[in-house]
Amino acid sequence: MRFLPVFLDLKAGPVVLIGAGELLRAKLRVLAAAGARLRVHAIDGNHDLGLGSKDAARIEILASDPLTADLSGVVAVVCAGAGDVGVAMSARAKAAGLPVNVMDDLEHSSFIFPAIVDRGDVVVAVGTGGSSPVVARRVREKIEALLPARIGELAEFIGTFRKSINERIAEFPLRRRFWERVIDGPIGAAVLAGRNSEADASLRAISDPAAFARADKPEGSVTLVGAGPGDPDLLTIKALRALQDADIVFHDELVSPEILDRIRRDTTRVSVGRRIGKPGIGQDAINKRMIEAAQSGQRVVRLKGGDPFVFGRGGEEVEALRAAGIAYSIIPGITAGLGAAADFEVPLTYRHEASRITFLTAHKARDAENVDWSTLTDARMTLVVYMGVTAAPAVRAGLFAAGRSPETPVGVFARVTQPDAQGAIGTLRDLPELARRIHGGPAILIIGDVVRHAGSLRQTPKQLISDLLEAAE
């Protein structure tokens, strides 16, 4: 390691950049953000760098010569597109024991500017020694990914409370588990949650912090994650998070294999989905062994397919976990009826077209034969139905009843976002036979004009009777 990464503190002094270009306004904008005061000299003579109004009273534009610049109080000297004047002025920072940076020179620079992850209070650098920067931004781009959007609030957060904390426990193993409870715990999981007054009442709720750092039994919870619809890159940077952290995993039987292998190899993972036809355990006991699980201390994730609130009972789990007094959150994910749309290329809203989306569930022929077709036979009403390629013919006789015209577009998808995926596409008199042309589940079924406008799928009328008469034979 020829560099060691330090921080400089911004506020102890103003910050010298030279140089001409973008280069220059690239490094200011950078300095600027950190909250630099700045003596610009760009050599060029274009002093139009683009400041803010925010930015002014920090940053002074100097149009004399800054190898003769007064260098005294001065943090840093940074040099950007600077040539030769880059150069020479290394050489007086360094006889003045100030740190340089000259941009692509490492000869000439005593530090490096590091790719930079900011959050706040929380600050990740990422360095590799000059040799690449295009390596430091990739490097940077996944802890990006990894990082929650408010750990520097959390950081903030914790910064509020330690002080008091501190002089509370005496010990340094202890006060170190304390701070640790807290930030895996409910407490830490609100603040990234953007529940910060939650937070704040539940650790000034606590009365003896000592006694909360030993308590060996820790706090349980249940987050409620969304899994999409199988594409395992379809899952959040939240949701990813979720399954790296949890101690138990329920998830359902048809959460894909790729998504089940970004749980953490350590946790313990239970099958409680079942599929069509099959028997299951159950929601009560599904619910009885999450508030179990979480009672005893551990981290709980219910992995669901889609999204935990469409047609996933998220808020039959919900209410199970409020009456038990459990601690949880909830994590959205893409639902199948967006993963079909954008897998298949149908908008399900289009301008003059369509212009609402009805979304329904009719796993079951009884199920369709409960729903009230009259309401949705407007032609500019997009149907999704989740789970109703069985009850395929129900659904054709309830719309035709209503009134929805036989001629009405009509696509069948199954295992949308997978590699496997199927598509059919016809109309809503052929909707049975469409269904019958896919092999296997789970498949959603989207009904109006949008449908016309497939992409890979796109056929005419002509086509759809040809083919439709072609799987008869």
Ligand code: SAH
The other form holds:
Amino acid sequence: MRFLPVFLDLKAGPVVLIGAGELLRAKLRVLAAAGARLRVHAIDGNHDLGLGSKDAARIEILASDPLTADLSGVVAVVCAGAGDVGVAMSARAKAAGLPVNVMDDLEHSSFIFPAIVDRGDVVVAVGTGGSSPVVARRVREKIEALLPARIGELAEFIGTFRKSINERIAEFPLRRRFWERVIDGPIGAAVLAGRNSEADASLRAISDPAAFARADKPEGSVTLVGAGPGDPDLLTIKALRALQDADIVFHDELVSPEILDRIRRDTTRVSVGRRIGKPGIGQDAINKRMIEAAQSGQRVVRLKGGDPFVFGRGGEEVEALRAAGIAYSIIPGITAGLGAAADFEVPLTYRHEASRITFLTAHKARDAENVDWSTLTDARMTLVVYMGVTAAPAVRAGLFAAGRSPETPVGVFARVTQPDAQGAIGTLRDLPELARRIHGGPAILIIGDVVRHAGSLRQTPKQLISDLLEAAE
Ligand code: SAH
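Same protein, different form: I have the form predicted alone, so give me the form predicted in complex with the ligand.
Then the entire complex follows, led off by the chain already shown.
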């Protein structure tokens, strides 16, 4: 390591910035965003630096020669696109004992700029010793994706309590444990979810901070996570983080193996799946086991296919968690209907053709009174039907009775966003036949004029061959 990352106090004095053109403007934006006071020498004489009026108080634009400018009180000198003037300026700054950066010129620089992740009080600097700013930027992107957006707020939140906790817990190791428990527990989670006043109240409610730090049982929590329809790259960044942080994951059977692969290796996994024909352990038992795990201090993730609140019984689980007084949060996922729409290029709304969407389940559609078909008559309403494959004949009968045309376009889409996704498109008249053409679930129906716009159906080579054989028979 040649360059040690340190953090410069920009309140201590102005930064002198010398240069020209777009390079100067780019550096100016970086320094202005960091809140620096600046003395800028635009040596090409172009003083139009695109500054807003709010910058005017902090940024002085000077026409004088930088090589003779007064450097007293200055905290650093930066040259961007300054050519020979930069080299001369570097010698001056070094003689004056000031840190100096000449852009893309390690020889004349005593410090270099890292790539920055800026989250308020939390700042991450990434450097490559000046050898590859592009590599530094790639690393920064990865860190950006990992850090919660509100991590800076968490640091600030802790900052406001630090003094009072220091006074109340004298021993340093115990103090550290106190903060670890706050950050890793429900209070930290509340700040990261933007529920600051709740976090504030919870922290103030800790009457004996030392005892809180000593308690050997950490506070558990439950996170309901939407896993999306199968493609692991469709997990949200938050979902991925929750999977990495979990001590135990209760997952549905629908969740794809590729997504389960994203769970931390040493995390306990429990399949609580229900699938057609298989009862699973039952909702009450799931609730009970989640609550027990959280009460024993574990970070629990309840991982569900698609979105937890779309035919996922997330609502019932939240009610049980509330009743048990367990801290919980909810991370949405991409629901199967949206996955199908994107995968098979079916726009769910379309000017003049579809102005509303209904998501419905046909789970119990065979009992006619379970679905009120008379509310689904509007031809400009796209229907997205979950659990509709085995009930396809009942769906068709119900929609015919509601007056929907037999010519209404229909798509049956299976295993959407997964490598072996499959689709069949036709009309409402043929719906049961289309459903039969699908080999293996889960599958979803989209019904409405918009299905006309579907892109070409993807088929796996294996599927294609079996279809050809079938056609040849
Ligand atoms: N919460 C889930 C839905 C659970 S109900 C979500 O938001 O997607 C289960 C039904 O969802 C299945 O019967 C099927 O209709 C649909 N489904 C789930 N995953 C699917 C997938 N990958 N492809 C097609 N349909 C899917």
